[in-house]
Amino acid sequence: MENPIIELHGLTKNYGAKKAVDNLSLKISKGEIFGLLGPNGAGKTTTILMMLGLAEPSAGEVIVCGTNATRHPIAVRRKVGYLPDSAGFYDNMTALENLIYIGRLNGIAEREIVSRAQKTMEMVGLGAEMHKKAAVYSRGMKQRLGLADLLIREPAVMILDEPTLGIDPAGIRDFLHLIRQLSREQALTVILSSHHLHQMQQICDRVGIFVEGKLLAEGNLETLSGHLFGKDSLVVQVSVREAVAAPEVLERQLRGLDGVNSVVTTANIWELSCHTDVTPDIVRLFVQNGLNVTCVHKKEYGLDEIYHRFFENNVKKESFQWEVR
């Protein structure tokens, strides 16, 4: 990875005899949405605190935007915005007044602060609600205001810790869409910490799987799936209407396709394990053999199955309370 915006080298954090983070090395590039995935106590929040310079590593180092976060934490926090799982605002002030106040605290020039705050409120979809008191804002609206709090500072990196907690399903969908849009339009690097597997799969370019302070694996779905399930990372199931007259001949033809690793047939259902997606070639062979294909189903491993397979392979299930939502 060329010119990463975040680099973690051998990062370790001990609390007495307990290792909260264990020899973590990771690089995250500019404009990437990276997910920290794991159960409570996995080390995600401790890693975030070290990225922000709010906790000192027991070993290793954190480099954010070219700056050592431990030695120069204030310089790092000027470039990094952090949204906790519950953002707090002054309820007796309007959302716009809250944002203007935040802008002043961050040294934004008085001549531009109002227009910049208004523009930021529009950006996060709160333009029509900016003059309402923060007290009447819903949980989802407050999280959007929290994003505005980060964006008015024009950060290079945004760290979001369980940002969708307590938001209704429609609000979650809109919030995730907003994060992805902001990342793509402004080349913002986003680090998202969560244990909501489906949400992480929707938005993240890559994820890191954390258990007991260790990074077990990192990558996109394809990389993680290939690492776990090897070359048999895609299963294609084909159903045909009639019995095959010479199944051994068709099986030999299917095995001869580049990308097919194994073929199993039961009655009129054929299941093929593949290391590349050659579904059109598979279907074509069935048709060429005069068979009526009634259904083609591709099984690709999602983040849910990938995480739980890593989890089962590396730790005892009863060690953690894990919730899939």
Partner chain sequence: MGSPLVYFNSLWPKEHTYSPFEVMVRKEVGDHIRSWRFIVMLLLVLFTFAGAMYVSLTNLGKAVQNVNDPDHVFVYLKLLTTSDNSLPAFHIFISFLGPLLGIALGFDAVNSEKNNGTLVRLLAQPVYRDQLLLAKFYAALLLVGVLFLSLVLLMVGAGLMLTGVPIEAAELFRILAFAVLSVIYVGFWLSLSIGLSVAFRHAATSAITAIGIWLFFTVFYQIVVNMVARAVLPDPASLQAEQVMAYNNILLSFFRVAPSQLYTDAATTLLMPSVRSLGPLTMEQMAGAIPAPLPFRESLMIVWPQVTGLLAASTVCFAGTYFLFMRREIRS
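We call the rigid core whatever largest set of C-alpha positions still superposes within 1.5 Å between the two forms. Quick caveat: nothing in here was measured; it's all calculated off a predicted structure. Residue numbers count along the first chain shown, from 1. First, how it differs from the form predicted in complex with the partner chain.
- After superposition on the rigid core, the Cα atom of residue 160 is displaced by less than 2 Å between the two forms.
- Taking 2 Å as the criterion, residue 100 counts as shifted between the two forms: its C-alpha moves by at least this amount when the rigid core is aligned.
- Taking 2 Å as the criterion, residue 134 counts as shifted between the two forms: its C-alpha moves by at least this amount when the rigid core is aligned.
Would you mind giving the form predicted in complex with the partner chain, to go alongside the form predicted alone above?
Single chain only below; no partners, no other molecules.
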């Protein structure tokens, strides 16, 4: 990876005897949308706070935009916008006033601040509601306001902590779409934390999976599933109308294909585990054998499976420890 905008080296944070973040190393490059995925209490928020210099690491260092976030937090916070998971706004002020306040704190000149705040409100789709008090805003509108709050500062990096929590499905889709669009338009680096797999799948270029303060795996979906499920990263399911006359012959032929690992057959359904995508070859083979293929289904492992696999492993580890004791 060239020119990483965020680098974590051996980052560790202890709360007493508990390790919230454990020897974490990670690089995120410019313009990337990176997802921090993990269950509650996995150390996602702690890592984010350390990136902003709002929490002190027990060991290791954080470099954001070439600056050490622990030593020079102000310089880092000038470039990094952070939307916390339970972001609040001053209820007695209107949304626009809230935004102007944040703009002023970031040293935007008085001359342009109002126009810039209005423009930002329109960008996140709150143009019509900008003069309402923040108290009457719904959860989804507050998240949008929070996004405006980041954008008015024109950051290089946006960090969003559980941004989709408590928004309805349509709102989530719009919100994620907006983030993706903004990231692409302005070459923003975005870090999202969530425990919702599908949302991460929709938007992230790369995902890091966190469990108990450790980064178990990182990469895009393909590499992650490859890494995790090893050779069985792909399952092709073929249904045929009539029973196969000579299943052994077909099975041998299928196994002979490059990339197929195993073949399991139950009645008229054939399930093939592959490490590379050879679906066309498989179908061709079926057709050449004069079989009537009714349905071909390619099963790729999504984040769901990946996550569950990790979670299962984790549970196994725990139960194992239990037995040892």
